[in-house]
Structure formats: C-alpha cells, structure tokens
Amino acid sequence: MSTTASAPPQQGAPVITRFAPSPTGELHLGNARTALFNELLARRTAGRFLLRIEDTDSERSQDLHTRAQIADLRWLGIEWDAGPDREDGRGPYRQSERGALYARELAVLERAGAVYPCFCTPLELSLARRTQLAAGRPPRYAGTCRELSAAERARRLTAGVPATLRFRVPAGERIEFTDLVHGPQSFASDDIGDFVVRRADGTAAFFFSNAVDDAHMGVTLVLRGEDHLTNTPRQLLILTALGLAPPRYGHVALLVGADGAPLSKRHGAVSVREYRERGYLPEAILNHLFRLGHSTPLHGLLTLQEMARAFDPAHLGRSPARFDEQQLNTWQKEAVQRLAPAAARSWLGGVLPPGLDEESASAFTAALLPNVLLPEEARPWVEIVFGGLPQLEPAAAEVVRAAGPGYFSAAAAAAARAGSDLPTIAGAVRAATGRKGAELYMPLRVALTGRAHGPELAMLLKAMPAGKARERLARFA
C-alpha cells in the first residue's frame, strides 16, 4: 500500500484542523489540550479550526454534554471557524445529522466488495477473543462471516438476523504513514483483522465516520491522543478504498498523573468544569496545557495569540505528559495577579457579602488578591473583615495585653476621628507610646483581624464597614 506522507506543515502553509469530541461526558483536561493544540496549529498557519460533535453512539451521547463541552471550550477562550453552532458548506457538524453521507459512502464500499455483513453475536465475539488470548495470540476478528455465500447472507438478512458491516482488510499488505510526532509507522494488514464500519443498529462506527468526515470536511492535519495511533491504519484503509484524501496525523502523548498512571479521578479533578468551579482561571489552565507534551523556550503567562505564534509541532514530545497541579498553581498565581480590578471583583464575587458597596469590594479585592490562589481561600477573610469581633488565640491575646490599654485608647480615638485610615491611627499610637515597626503595627493587626499575619492591613481597613475599626480597637482600651 502506498505511504501517506505526514511531514510537518511548512511555516505559512495554512492547514485545516479539527477537534471532534464525543458528547458522552465532561470535557477532560486531555481533550481540552487536544482542542488547544489543534486551534494553535490552525492559527499559527492562518488556517481553519473546526469543531465536530461525534454523537453517533446514541446510547451514550447526550445533548447536555454537547452544550457543556461547548461552554467549557468557550470559557477557555478556544474558538472555531465552523462547528455545530456555526455551519458552513462542509457541515452539518453533528455526526448524528450526517447519516445520508455515511450511507452513500458505505454503498460505495458495498458495490466494491470491500465490506460484508457480520452476524456474529457479542457473546460469540467475546468467546473468540478469550480463546485467542488463551492461545497467546492478539485478539482480532476471526473472519467467521467473511466467506459466507451470497445466498446465506441474503437468507439471514431476510430472516432479520442482526448484522454489523465489516471492512474486508486486504491480506499481505503493509499500511505505512509518517506520524507528525512518532515518525514513520508501518502496520501489517494481517495483524489488524476485519473491523466494524456500521453497527447493528445502522449507525456508522467510529473508524468509518471519523475518517469520512475528515475527508469531506477538508481536514488536512489531525492532532489527537496517541491512543488513536493504532486506529490510523484502519482509517487509511477506508479512505483509500473510497478514493478520499487522508489528513496528516500527529498523535500526542497522553496526560498522566504524578505517579505516571493515566490521568483519572483518583488523581483529583480531571474535568475543565471542576477546575472552573474551583475558581481556576482559563489563562492558567491554557498555559499549563500548552506546556504539557509541548516544549517552548518562552516563559511567563502567554496569551492564546502568543501561544499560536510559539506552537511548533516539532516540539511535541513522545513521553507521557505529567499533569502537575502545583505547576498549574504557579500559572494560577500569575493569572490572578494580572486580573484587572473589575475582573478580580467578579472572580471573588461568589464569596463577597451580598450588597457590598463597590468601594469596599474594591478595597477587599485589592487586599486579598496577592494572598489567594482561589476564591474559596478568601472566605475566612470575609468573616474577619465584615463579620463580628474576631476571637483571639492565646498568642494573639498576649500581644494585645502587652500593648496595654493606653495603646488602644489612642488607636480607638484616632479611628473615631479618621475612620479606617491606617496611617492616621498608627501615627496617633506612635505619638502616644513611642512604638515603632512591628511593635507598633502588630497589636493593631491582631486587634483588628484576630491574626498576626495576612493581607495588607491598610486595604483591609478600607474595606471594613464604618465604625468597625473603632469598635474592635476600643474593646481593649
């Protein structure tokens, strides 16, 4: 069989890429990275990026998953040139609406004798697989229905015996292609076995619909997980039999946890939704994903446009990419620090007290932003700043006792005059006690917040409701 070249795209040569999720669950971090890499490659070459929903599995596909996946992609900032919500002449972009095309192409294969009906039951196939494994052979279809006579096939079909449609894999050939990541690949057709292209319920199987759609949508380059690498020879066989042009393929390393095992729920959060709900920012997630399995000399938080300019398929690695939440937190910290004031208030909005005025919200946000990675970490400080009198731990109570009533009398009097202006309060205490440095400021912090450490005290005071600072200081006078 002829080799399918998959050389890296030339700089400036536009490519058409796609992301094709199945709506059977949430958008996994690994799938989000696949979408990101394909969009970056399209943008880097001034090409096109498509979104296709592969929902032919009617039992598992749900529209609510489609809507959720699209929402997650949009939240990340990933946009497509055509998709289920942005149709063009190559659509529709839901496979469930492309049945007529699949039927036409399957009919081409049937006329060419490239496919045949298979009447084997799931139980029979399972037993055959077990027998092969027990004999030390790789499991593959044994060809039970391959040579049934036309009369026997017609008899079973007329009787209503359920049948899949299998592709007749040619014997004694090699399927070769050059993978964008893994280099030259060669597969013996005799190791593949005839595979299903149409399920018993009449819907197109993945091997078939995925390959046919890529060709008909004009996709020229596909980046996908390396778990699809062994699917590629099957899909090249299909496209060759149909006379359709295959895309170039690149199979990227899968995401694994810190222990080297495939990323799963036992490692913690694995979906975009979970990180979104915890308060992670899309910029942080994108910057971490960009560097998982893809090396770059660039440091610091990058925009999508900067990532697109820096993305290089030659820098895609073959080793498993380890997802590290600690590294994600590094990007999160930088992304939080870059938030504009209005965006920061919105990010903390879920923990701020209802009805809080804009000035107090802004002051509180400015104080907390350098000290938190996630909004939930600000919740204790909401109670400290806006709640009742803070309780003092023994060490904190000793700091207050050592300062003495005179210290707090001066502080409370200054707060009564100047409200929550820390320099005025501290200046009055300094004049009354002669204290400086930590001896001056630590008792104020402890009395006002109940804690010896925390966000900038001046900003916290500006966020406090009127009179609260004087009340907290006066109780120790």
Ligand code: GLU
Contents of the next structure:
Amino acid sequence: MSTTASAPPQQGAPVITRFAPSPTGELHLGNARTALFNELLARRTAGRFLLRIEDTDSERSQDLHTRAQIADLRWLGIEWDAGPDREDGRGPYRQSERGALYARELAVLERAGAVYPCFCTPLELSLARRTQLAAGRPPRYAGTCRELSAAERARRLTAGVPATLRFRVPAGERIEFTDLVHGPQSFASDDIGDFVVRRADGTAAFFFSNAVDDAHMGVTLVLRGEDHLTNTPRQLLILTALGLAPPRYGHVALLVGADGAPLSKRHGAVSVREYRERGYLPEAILNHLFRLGHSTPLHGLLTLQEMARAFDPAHLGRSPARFDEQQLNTWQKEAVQRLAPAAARSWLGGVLPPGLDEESASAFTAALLPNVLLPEEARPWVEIVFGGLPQLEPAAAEVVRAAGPGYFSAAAAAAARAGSDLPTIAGAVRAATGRKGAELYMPLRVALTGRAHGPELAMLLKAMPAGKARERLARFA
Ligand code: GLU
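Given the form predicted on its own, corresponding form predicted together with the ligand:
Time for the whole complex; same chain goes first.
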C-alpha cells in the first residue's frame, strides 16, 4: 500500500491544516510551535486552519484546560478559521461531541470484519508485554482474541465481559508514505500489533478518532510532533479500511532543552502561561518558535503575516530543536523596544503604583523601557522613584559630599520653581557652580535616585511626584 505525495505544498495550492491539542494540561511551548507552524502552512497558501480539541479521554481531559489553552493561543495571536468556539458545519470541533460519527465509522469496520472485540484484561496485557520485553522482543498485542469463534465472542459479550475493539492489522503488507520532514517511510505491517480503536468504556481511541476526524474535516496536511511518526502507519491502515482520503503527514523534531533532553518541567518554564505571566511578549515567543526546527534567512522580529510569507516547509529540520531562553530574551528585547507607548504602559502596569497619574506613568515607562526585559526588573525603580527617600550607596554619598551644600541649594531652589524639568535644574546649578558634564549631572542623579547608574534621568525626574525631587535635593543643601 502506498499513499500521499511528497512535495511540500505549493504556495498556490490551499492546504487545510489543524492543531489538535489534548486538554490534559497547559499549552506547552512545543505545542504552541506546532500550532504556529500549522497556521503558517495554511496562511501561506490561503488555505484553512482548524482547531480540534481531542478530549475523548474523559479521565484526563478537563474543560478548564481547553479554555486555558484556547486563551493562550489567542494571546499568542494564533487564529483558527474553525474550532470549538467557531463552528462552521464541518464540526463539532470537540471530539467528545463526535461520538455518533465514530460509532458510524466503527460499525463500517465491524461490518467489514476489520476489527474484533478483545477481552484481554489490562493485567493480562501488561504481563504479556513484560514477557515480550524480557525476551528482547518489541511488545505488541499477541493476538489472543483475534481468532475467537463467533460463538465464543457472542457468549462473552452476552455475559457482559468488558471488551475493547481492536483493528485487525493485515499480514505481510508494507505501509509507505512520504513524510514532509523525514522523507520516504516504509513500515512492515507484521511489526504492528492489532491496536485498540474503541476503549472498553465505548469511547473512540486516539488512533481512530484522530485519523477519522482529519479525513472528515477535510484536513490535507497534518504537521505534528515526531512522537507521532510511528502512529501514522496505523492511521493510514484505518483510513484505507474506511475508504477515506488520507492527509499528507509531516513530523517535526521535538523541542529539547539546553541538555538535549526533551523540553520538560525539569528545564524550568515550559508552558506559554508561565512565559506570559513573567511578562514575555507574544511576538518574542512566536519569533523564537518560528526559528526552532525551521531555518529562515530572515533576521529581525517578524509579524505573523511576514512569518506566513517566509515559512518554508522545505526548511523544517530533522534534528531536535533547542529551546534557548537567551535567544528568547534577544527577541523579547526587540519586542519590548517596539511597544507603542500605551501598550508599554499596560505591559508595566502590574508593577506601577496603583492610581499613578497618566503623565508619571508615561514618563516612567519611557525611562525604563530601554533598560528592562521583563516588568519585574522595573520594580526596584518603582521603589526608587515613587517610594521613600533612597539610601545612598557609599560612592554616591561621596559624590554628594564633594558637590557640597551650595550645589544642592541651587538645585532645590530651581526644582521649587521649575518642578521636574531637568534642563532647568541643571542650568541653575551650572550657573551657580560652574560645573559641566558628569560633574554637573552626577550629584543630581545620586541625590535623586541613590545610585550612580540607571535609566535616563530626565525621564525619571519627570515621573517623580511633585515635591519629591525638591525634597531629595534639599536634604543636602
Ligand atoms: N491530541 C494529539 C496530541 O496532542 C494530537 C496529535 C496530532 O496532532 O495528530 O498529541
């Protein structure tokens, strides 16, 4: 048996892609990348991108995870043309609502004799598995229930013995397809054990519902994690048995951490939520993900539209893609610099003092933006600018002492007249003391902030509440 074409999608031929998360936890960065690549594949060909929630495993799936994953995708700026919140007649897009379709298709397989009930208990299966492993054989279903007589099957079913439904894998065939990333693939059907398509509780199993949905939803290209590569021959068998058209498949290399191991909690933050909560911007995350396992000659921060134009499936790599927070930080820096003033204010909003007036908030944000990657890094400066009198570092105290009281009485008097305008204050001090350059500005900086270094002084001063600057200067007069 042989299926599917090999060429990457032509820019002109619309492809239908999908992202099919299981709502068993948070949106992992690896899944976010899969979603992104699938959206880009659809957009670059003016195709369609679908969101399907794979929640047939009712024990592990939770609606709160569905909602959270959808919110994270939206926050990233990923958009689907149809999904559980955007039905278009080809859904429903939640597998838990597609039971009737699965039952119909399973009945087709039953009528064709392509499946059979399996009464093996989980304990029996795990013992058989262990025996095979101990003998150095790959574990697969031994076929215990494959050849039960019709009478025996009927007897057990009538007696209510729990049964799964297994797909009868044909013997002696090769299942071949060309993977978009890994090229030609060939699997011997004899290496594939009969697998479960319906669980004992009556729900459709992953191999089955996933493949059937792709076909029924008109998906033409499935791009997913490499961990699914060996599932593909099973899914092709199911589709062939049902007479449904298979999509093309591509399997992207998994994300790994700095140590080369699959990216997991061990490496620190791995969910989109964690990065969002720390103040990473969606543009930064998307730009890092875009270049993980996908090479592009384009430098600089790209918008989703630019990514869609530049995305090239021929440039998907086979080697594991390394998630690198340093690299993410480079994109974050660029994304922060590009924030429009209002967006920057709301990005820093969580660390600004409550009730801060618009003008101070804007000045503070403008001062801090070039100096921080994450809002949390602005917090010490919130304390310095809006809090009590700052403690002077020892070197700063020396600068203040050397400037002397005359310097500061001129500065405080100017601040009383001109408020928080740095050029006016500096002009008055220059006139009174003859100081220039760093000699002129450094004592002002340390008296006002307690530190010799920091964000642009004129902006910090503008952000400081009226009276505070005067008080800080006057204390050394
Ligand atoms: N629900 C599966 C997963 O999250 C989907 C696999 C696929 O994309 O086909 O791994």
